[in-house]
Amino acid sequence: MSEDRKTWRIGVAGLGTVGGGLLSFLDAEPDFAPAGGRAVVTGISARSRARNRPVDVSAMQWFDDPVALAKSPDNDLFVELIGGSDGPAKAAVEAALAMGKPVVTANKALIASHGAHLAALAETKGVPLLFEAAVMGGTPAVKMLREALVGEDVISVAGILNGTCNYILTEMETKGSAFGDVLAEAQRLGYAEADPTTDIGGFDAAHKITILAALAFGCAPDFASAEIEGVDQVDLDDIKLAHDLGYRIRLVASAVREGEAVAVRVHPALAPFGHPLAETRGSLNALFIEGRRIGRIFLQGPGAGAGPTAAAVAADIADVMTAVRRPVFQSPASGLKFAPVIDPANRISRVFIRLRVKDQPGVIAAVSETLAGAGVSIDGFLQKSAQADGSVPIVLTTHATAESIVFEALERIARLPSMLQAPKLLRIARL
């Protein structure tokens, strides 16, 4: 930082919709730090120097390439908002990390992939590693568990981390519009990118969870071992059935500790009425943490947006300029380990049971029989009236049952002649 340690000059390599948001942040509000000084931006990077910005950096020294800006002595404190997991982010992150100097990102494949490496890189160095913005945008998910629930016994986060499929999801039930309408709709109002396979395929959320149970559990960051499922195979029949039933479908991300074992995933599933993540609908994001000893909190809030994902990387450069110092995760990085992983055949889950089937006697029967055999206790029971095409569409849910006993009977229940198409099966949130 300069001579008089009261002006950080921050390097911004990334100027997006974010990177935008935060030249705007700091432009306005320079001081914002409580006795922190000053954050004064000096260095920009990004792929197109003629785009247009937000405030003038004409005075801001320019790079083509953001290592260069994470190597450059003229700024103090470098702030990665490139996105990806690898290539030119990775690259600019490791670079500023072994010049000894701070690092803040918004990059959640970054840090879901690469996070104990990069968590190592940091602590050698004895600099700040930041990513505050990387989940749930503004709302202060990270920090709930990095900061102000170190202690505690978290034993499962779970809740909706992307607001485009919530958006999605939403206006399929409200408008009684099909998934691929909406999701053109969304791709206009840029709710969606061009290529909307990270959110609708359930990725973004995955990198998400995975930041937040390595925070929860004090274990390495292990994206590769979550399990995904995204919300591209939820039909609007699905939002209808799961309404007349008294649910909401949502793609909840949930990661759950037992004992020493971790599982982290990210599907479809249903939430009652009533329940708040039901009631988060539009883009808003929600998260449960639980502990065993304060119970049960609830946070919800923007996930996305100029404004509340730069306030949130404005907080973390706060952190870096008042001399906040812990570990990058709940433990130091010399002692994180990819935890076990839960063993999926043992997994207990309610589930909901979408069938199509011929208009004719004994398919209920049969049905029941074929579930009962296997040990699967049906909960609840929807029949509706034959379809123009003498279909009837029947759904059901389970008590909790083993999922590889439901697996093994919608296997047997596929091959009974009344069946017109496969089983559809979605879970019930456990909540």
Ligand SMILES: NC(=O)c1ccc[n+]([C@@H]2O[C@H](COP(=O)([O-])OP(=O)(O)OC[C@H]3O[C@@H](n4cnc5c(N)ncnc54)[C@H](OP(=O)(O)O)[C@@H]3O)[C@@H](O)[C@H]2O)c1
Second form
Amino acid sequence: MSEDRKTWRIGVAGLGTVGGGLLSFLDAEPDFAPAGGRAVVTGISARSRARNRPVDVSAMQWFDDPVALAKSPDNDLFVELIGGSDGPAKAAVEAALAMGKPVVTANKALIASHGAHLAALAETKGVPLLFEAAVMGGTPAVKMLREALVGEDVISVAGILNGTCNYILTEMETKGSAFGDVLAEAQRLGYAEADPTTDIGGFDAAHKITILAALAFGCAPDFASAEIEGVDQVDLDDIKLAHDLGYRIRLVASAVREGEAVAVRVHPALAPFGHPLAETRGSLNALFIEGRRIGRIFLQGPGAGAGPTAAAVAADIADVMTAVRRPVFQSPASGLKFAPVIDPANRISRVFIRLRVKDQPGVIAAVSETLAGAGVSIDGFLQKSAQADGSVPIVLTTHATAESIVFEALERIARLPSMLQAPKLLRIARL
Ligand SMILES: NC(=O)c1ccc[n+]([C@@H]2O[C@H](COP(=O)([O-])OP(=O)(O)OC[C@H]3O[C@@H](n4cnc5c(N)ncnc54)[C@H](OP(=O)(O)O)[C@@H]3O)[C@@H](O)[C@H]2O)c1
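Given the form predicted on its own, state the structure of the form predicted in complex with this ligand.
Below is the whole assembly, all chains and molecules, this chain first.
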């Protein structure tokens, strides 16, 4: 920091969507946090020096190597906006922390995979490691759990944490377009990456819910234990049939605590019309936090984009400048442990089952007898007219049942001679 400790010299590695947004923000408002002093970007790093950036960067010191920027004595605070759980982002964050420099990052993959190690490094050195922008972009979920709910006994966090998937599901429903067509359009408009695997495979939402679980339950972030299903298996017929039964399909990320054990999961799930998750449309994010004393809190807002995400990064920069000090994950890093995982065999869910059967008598009786025999009770049922190919689509919803029992029943149903394809199961969100 400069002599009077009023001007913070910021090093920014990564000048893409978020980094470019931050440069614009700080260029327009260097005094955005008056109690903390002035924030001035003095050093930058990206892949291409020649690429145009949203502000004039000619007075900023250029570094080809983000690790060299992180180690440079010419900045007081290092901001990592490159991305990726390993590689240059991790090396640069480690380098900055190792020399006792505060770090702000938007990198959920890094924090979900290496959060406990990085928190230990930061706390050993006595410097902040902040990542508000990593979850829900511009909507303050991290600070909500780390600060506002520090005394609360949180039992679950669940919501929609990936705007790309929500955009795709919303477009499929409203336009009646197939998954691949909507994905291609989202890529054309810049809402989805050229390689969409991280988003549509559920991994991005899993990174975020892993981080929220650590903040909510005081455990180490444990991405490796997250159960992950993406939206790539959801087709237009699922969306239409769920709609006919009064539901919308959403990619729901959840973290639940039972005693010491925790379950972190991402999967497509049905939410009934009128429920805030069903009504969260387009690229918006939404989150429920449930605590023993507070009951339920609902947050909704932008989860991505240059402006909202840069505002969240700036809020972290302000915390560094105003010397706000808290453990990285609410609990001190020295006591962070991986929580045991809740045994999936005990999981209770309501489910939506989709079948395609031959158009012949006795099929429905066979299905309902198989379910009843296994102890699965049907809540809703819908049979559509026979299709041109002679098949009949059937969907049904169940009351809450152990998932293991439903899976066993579905194996038996799959072997019925009237089945034309393997039964498909989607969970109904526990809301
Ligand atoms: N986009 C969002 O709305 C959003 C929201 C929340 C969190 N995040 C997180 O924020 C981070 C950045 O995301 P983004 O969308 O801004 O990514 P992006 O647009 O792809 O930008 C990445 C930046 O990193 C630079 N870079 C790549 N490899 C590098 C290397 N080896 N050394 C130095 N710089 C390198 C790139 O340089 P060039 O410009 O020269 O190619 C680019 O400026 C990620 O962790 C992401 O998960 C993003």
